[in-house]
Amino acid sequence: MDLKETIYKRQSIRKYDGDSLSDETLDEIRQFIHSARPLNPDIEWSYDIVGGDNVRTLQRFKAPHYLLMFSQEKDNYLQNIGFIFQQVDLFLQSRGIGSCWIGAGGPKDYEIPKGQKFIILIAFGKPQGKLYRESSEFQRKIICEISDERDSKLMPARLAPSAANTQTWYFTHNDDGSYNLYRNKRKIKLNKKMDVWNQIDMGIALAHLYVTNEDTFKFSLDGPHEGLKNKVFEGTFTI
């Protein structure tokens, strides 16, 4: 299954059989990560694949492997990590490997790369049970709730995962055929980390649009845009 097809079938996996993946498979994952396209090539980032002994999470489930993600703190760095590693998430699931973004967690007994900070992690391994979902099982907002126009081209972004399934993205259309991306402001900050996770979510949604429009996707942080009430402008893109 290719990455495009995986968008319409993937789901977050929270049950793993506990067996480690082969060294060959882990090397293939590393090779893919090194080939993934960044959203902002000017940001330094890094990652590591570790076992459960090197992470702490509030999740009840355990996975045999975890991806730790680190980055410089620069403009758009959270979106950049989401963009890069959602490509990785799709690659994992296209190879029959379960995965799940985990915001409530971090490295344990681990030296963070100098000049970077820990961002987020992904659990992954062989799934225990069904890996893919049917299209009817997606619980997502309808297109008119996330866009100013009905537009099937945005369907891949609509299906993207997000923190607590908040689906905080909103798209507007420009006269030249480009799009503007906005992030909904949270009315009540019940969780201080949710703002960080939702910025990562913006990159995740853009990754789905890149994967389905690999030859035409372009993104810019700057661009003419309208200020929208209770929304934060995240950038302009073409697909």
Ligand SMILES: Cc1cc2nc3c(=O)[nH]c(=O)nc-3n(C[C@H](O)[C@H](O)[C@H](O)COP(=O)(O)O)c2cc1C
Given for the second form:
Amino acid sequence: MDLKETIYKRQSIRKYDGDSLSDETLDEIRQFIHSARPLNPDIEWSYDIVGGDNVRTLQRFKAPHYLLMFSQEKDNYLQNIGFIFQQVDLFLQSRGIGSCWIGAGGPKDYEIPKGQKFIILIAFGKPQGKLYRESSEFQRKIICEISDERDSKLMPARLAPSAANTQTWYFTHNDDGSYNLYRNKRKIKLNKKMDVWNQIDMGIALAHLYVTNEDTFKFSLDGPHEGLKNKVFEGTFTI
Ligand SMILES: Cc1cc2nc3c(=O)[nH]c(=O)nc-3n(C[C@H](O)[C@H](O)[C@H](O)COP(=O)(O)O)c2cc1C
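Same protein, different condition: the form predicted alone was shown, now please give the form predicted in complex with this ligand.
Full complex below, order starting with the chain above.
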């Protein structure tokens, strides 16, 4: 299955069979990560693949592998990490490997790369049970809730994963065919980290639009845009 098709089938996996993936598979994953497109090439980032001993999470489940992501704190670094590693999430699932973004966790007994900060992790491994879901099983907002116009080109972004399924993205259409991306401000701050996670979510949604429009996707952090009430402008893009 290719990355595009995976968008319509993927789901977060929270049950793993415990077996480690082969060294060859882990190498393929590393190769893919190195070839993934960044949203902002001026930001330094890094990653590592570790086992459960180097991770603390609040989750009840355990996975055989974890991807730790680190970044320089600069410009749109949270979007950038979401953008790069959602391509990786799709790659894993396209190869029959289960995965789940984990906000509630971090590295343990681990030396963080100098000049970078730990951002987030992804659990992955062979799934116990079914990997893919039917399209009817996606729990997502309807398109009118996330866009000023009904537009099937935004469908891949609509299906993107987000922290606690908050889906705080909002898209508007410009006269020249480009789009603006906004993030809904959350009225109730149940979790202090939700603002951070929701910025990662913006990059995740953009990754789905990049994967489905590889040749035409262009993103810019600024551009003429309207201020919208209770929304933060997150950039302009063409697809
Ligand atoms: C930034 C981010 C953080 C997340 N943190 C967690 C987490 O800590 N624990 C968890 O079980 N799932 C976590 N998830 C997974 C979401 O709950 C999940 O993507 C969302 O509910 C949509 O479901 P789906 O991925 O199966 O389509 C996170 C997802 C994202 C994008």
